[in-house]
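Here's a solo chain for you in structure tokens, the form predicted alone.
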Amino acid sequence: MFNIKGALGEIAAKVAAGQRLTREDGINLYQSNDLLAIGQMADQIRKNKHGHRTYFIVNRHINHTNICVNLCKLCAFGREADNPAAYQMTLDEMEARAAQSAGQNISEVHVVGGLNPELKLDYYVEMLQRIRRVLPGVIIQSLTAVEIDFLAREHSMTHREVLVALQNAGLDSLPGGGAEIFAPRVRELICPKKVAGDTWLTVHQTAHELGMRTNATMLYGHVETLEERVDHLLSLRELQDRTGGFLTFIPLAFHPQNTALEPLGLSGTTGYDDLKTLAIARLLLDNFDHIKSYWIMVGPKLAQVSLSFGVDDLDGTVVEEKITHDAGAQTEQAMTREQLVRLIKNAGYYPVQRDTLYNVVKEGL
């Protein structure tokens, strides 16, 4: 299958038999400077599993407040509530801005935002409520497990507790926000007040006993090692193997700018090493269905160049993003379902509107 020599040639071999790949094996992957080769392999995993066929969803991004008591070095979007830029929005805001999308056919919400003290879990529910009562039929991906922790501490309830609230009120899936690197080292030199990775892992966990299907992602190309990259992929990987409920993998590409982190020079990163996170992940992760890359924080060029790379899943219109345009992206906020449909068919794929469970809204296009 794979005529690849060298110091990847075992791992090739493993591939092409379909063996389960190593710590070892991820980390010599990282150490590689063979980036076609990489992408060889996870390109013909990803044929397997999906053939040319590259998903997208139609959906809607509301970032609610970036008032957000950890103010994390990695972060450019929180504020403090006395800070003249920070906002929260009421729910009739919120109800409004979901009631824009009414009639587009999008499938689905999804909302994020800061650790707001004054928002407690009743506006949670109430605004679920609200959304789901604009929009009867779309799925609500919202908070991620760094806020459920919040909301959980705040109300002293268990994880499982504040999820069953959400969930009754309208929640169908979290958003994988939060994870960034779950080595100890990492967290406290990046969100020293940000939950432990465990914690993020059993939020998950929890929710997937809940019958939630949930998103992962991974934070790269800032203070962390390839060995924790590699553990980081792997601890998805054993949750997954233990509870099958994450959706896909969504590799984050660091955005230095306006965070706390850029004196230290970081520059982001590089098509480079875009190219071979995503087709690492691609290999390592052999027990998660779909890969994608957030063309909001790589660009629409090189998500197009990475459906070469074991990605068959390039995210979605979303309309309107804070957190990574903050930290300087440069990116458009929204992108229409034919632009997303053109990008896949000029990349030489077959574009397949897709719903946040993977369900086909629409293919043939």
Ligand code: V47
Second form
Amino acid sequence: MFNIKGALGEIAAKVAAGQRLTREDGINLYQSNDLLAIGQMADQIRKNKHGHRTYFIVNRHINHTNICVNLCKLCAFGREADNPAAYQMTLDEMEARAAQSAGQNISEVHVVGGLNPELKLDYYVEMLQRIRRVLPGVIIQSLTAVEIDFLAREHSMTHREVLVALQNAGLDSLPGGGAEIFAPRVRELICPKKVAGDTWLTVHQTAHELGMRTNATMLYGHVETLEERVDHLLSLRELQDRTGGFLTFIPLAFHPQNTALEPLGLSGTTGYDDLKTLAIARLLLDNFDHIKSYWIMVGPKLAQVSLSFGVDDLDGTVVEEKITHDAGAQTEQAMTREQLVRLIKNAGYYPVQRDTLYNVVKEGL
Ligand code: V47
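Please supply the corresponding structure for the form predicted in complex with this ligand (the preceding block corresponds to the form predicted alone).
Below: every chain and molecule of the assembly, starting with the one above.
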């Protein structure tokens, strides 16, 4: 099927035979500079799973507070409560933000924020109820595993109890944020106060057991080794084998500006590494249906090219994004539905407007 020889020949044979790749294969892929061969293999898997279908969503992000007790070194968004740039939205403000999207056929509201001790479980319960009231058909994908764990500790509740309370209030799905790199060595360097990787995985497992589908991410391009990236992907694959609850995987390209890691002289990811990481994710995560390119972080042009490197989803309209832009992102904060359709069509793919769960909202665009 592939005419790939040399170091990647054995991997190509496995991919052609539909065999699962090993940790060693993952490391060999990362060590290879044959980007086109890696891309060709990933593209084949993408085509087997989805043909030319390429997904996008009409969604809106809301970051309700930047006050955070963790203040991770990787993050330029979090602030101490007494910082003049600190903010926390009232429930009325949240509702007004959501109401701005009424009548725009929006499918998803994505709410994540800092770990703010002022905001208790009842804030989130009412927030979800109010979003649901102003946007009745919308799917609410909100609160990362890190925020769920924080609420559990604040209220001396279990993860399951917090998730059930939020699910009853209208929470449909968890976004993939906060995973970073699971290796304790890396967490100690980039986010020492954040929950352990194992806890992130446990919260998602619990959400899956409650019938919620969730997303998974990996923050790459800082102090992690290639082996640590591969191990991160394999931990996700292992949980997916057990629960099948993950919808999609999104690699997040690290942006160093204004973070506590900036003095290390990190210069951000390259397009080469972005494409390689997306393609290797497609190859290793054989039990994930979807690989998403987050155009906010890799830029719309590279996100478009990545459609031929294993990616089948470009995320969405987003509308308002603070986390990456506080860290120096040069992209816009929003894209129109028409711009997303154009990117997909110009690359020779077939745009499919989806909801969070990948149900088709509209096609033939
Ligand atoms: O949790 C923080 C990361 C995440 C930086 O689930 C940074 O569909 C780069 O998770 N440079 C939030 N990344 C965003 C996120 C997300 C985005 C889009 C879709 C989905 C999904 C999830 O961003 C954080 C953290 O991992 N992050 N700081 C930074 N300086």
